[in-house]
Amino acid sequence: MKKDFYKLGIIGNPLSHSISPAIQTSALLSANLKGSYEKYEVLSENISNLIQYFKEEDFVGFNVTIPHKLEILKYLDETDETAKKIGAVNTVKITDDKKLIGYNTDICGFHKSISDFSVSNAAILGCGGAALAVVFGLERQGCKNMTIYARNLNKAEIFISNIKEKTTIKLSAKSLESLTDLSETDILINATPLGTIGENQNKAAINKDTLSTAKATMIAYDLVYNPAETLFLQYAKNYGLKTINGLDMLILQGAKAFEIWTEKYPDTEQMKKSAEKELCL
């Protein structure tokens, strides 16, 4: 249903980098609807309170980002089968008889930003939230074997034992010491936090070494976006390798999340222009 004024806004601690309210009031503007997408900074107990807040003022839905996406499932009235295979919620629906519908337009957002690409074998740096939208987003992709690297190995082995029934990609667990040999890989992601902007900006996940290894058709894909290019892209782009970053699946699975709320799909270029503006890019 049409509304005269969509509220909208996000959920998270902190919020203080978050470029989601440039993206979309954009996608407000590229749709040709009146409303506002704010930040409500929130503490894991008050969450009950803000969405109180939400029904009262009329909201239409919400995004969450960390450290919320798995606390927010005891506040849903229904998940989608997306949401519920992951485990986890980004986007909420607040419907017009006040019921929260949980979804996950992660997985949505990393599936589109990599739909052109042929990938069977992927490695995977990191085990944490992000490493689970890259997971089912490859599957869709078509991928069959992946590895998941991580420097604590027993994190990495619960990681897979908790999906391994959810998934039909054949998963291994190694050490990040031991990857040195990339020449099977057609995807590399970084799924850490390391080179984002701020003390982590001057680390990668990974040996510039190893990266000669790969063939010459890999993909490096960071899932960090700002900066543009972390130290992770930089090594790939060196070895002559295709390199993606975090910044299209934002921008598409915050596409996807508008689509939820408001039944219009927004201009994602128009989208990506405003976040490169917020990111002085």
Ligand code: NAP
Contents of the next structure:
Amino acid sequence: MKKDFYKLGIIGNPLSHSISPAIQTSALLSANLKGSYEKYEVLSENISNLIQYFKEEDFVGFNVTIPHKLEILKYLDETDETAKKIGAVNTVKITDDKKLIGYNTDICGFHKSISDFSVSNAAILGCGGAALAVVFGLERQGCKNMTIYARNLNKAEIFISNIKEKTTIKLSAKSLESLTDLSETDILINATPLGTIGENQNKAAINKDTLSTAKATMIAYDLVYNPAETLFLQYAKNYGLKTINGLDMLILQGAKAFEIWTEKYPDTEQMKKSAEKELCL
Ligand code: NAP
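The block above covers the form predicted on its own; next, return the form predicted in complex with the ligand.
Now the full complex is given, and it begins with the chain already shown.
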């Protein structure tokens, strides 16, 4: 049902660097809807009180980010299939009868960002929460095989054993150091924080020479979006490879969340412009 005013927000901790308010405010403007989107930095033990406040204040929904994407599950009345599959929620809708429904829009965001490409063999660096969205997003895109490269091989093996029954992709785990050949890889994704502005900025999870083994059509995808061009993407560009940073995924997961709350799909170009302004890209 259309509302006169859409009260929205994001819960997480810390939230000082979140650009979701800029993105979602731009979405509200583009959809010609009145509303607000605020940050709520909260500790786990205070989530219950915050949810009560959201219900009393007629919030329509909220995003959930680190470290509450799993914790939020216990407060939900329903969880959609995608969130069940991934085991984490990043978007909650509050219905008119004050029920909380959890979604995960990261899979959709990642999938939409690669929907123009054909990918059969993938390689991913890192095996944390974002890697999960990548696996299921790539499955939607028809990916058949994926190698997960991690600094801790044991963690990569646990990651695979937790999801192998849920995906049609054939998954294998290898150590990061063993990545020396990309000749069979259609897409290589960095799902580690290496390259992010700050202490990790001048680092990459892969060495430059390995990228020289990539076929000319390989896509180098970095989930990091700040800076717009990480060291990994610079290496890939030097070899003439197609590069994508994490901003499209961020915008597209936000657009899907906005659609869940308002039943309107926003202008993603406007959202991207607002994000770029915020990030000073
Ligand atoms: P996470 O759950 O903490 O996982 C990070 C992964 O990177 C883990 O496998 C971790 O290994 C590995 N890693 C960390 N430091 C490393 C290093 N120095 N060398 C090698 N591997 C390292 O984080 P996440 O939520 O998956 O996020 C990963 C990245 O994706 C972050 O930069 C995040 O900002 C970005 N992201 C972007 C979007 C988007 O919309 N664009 C969405 C989600 C996340 P260990 O387990 O051994 O520590």
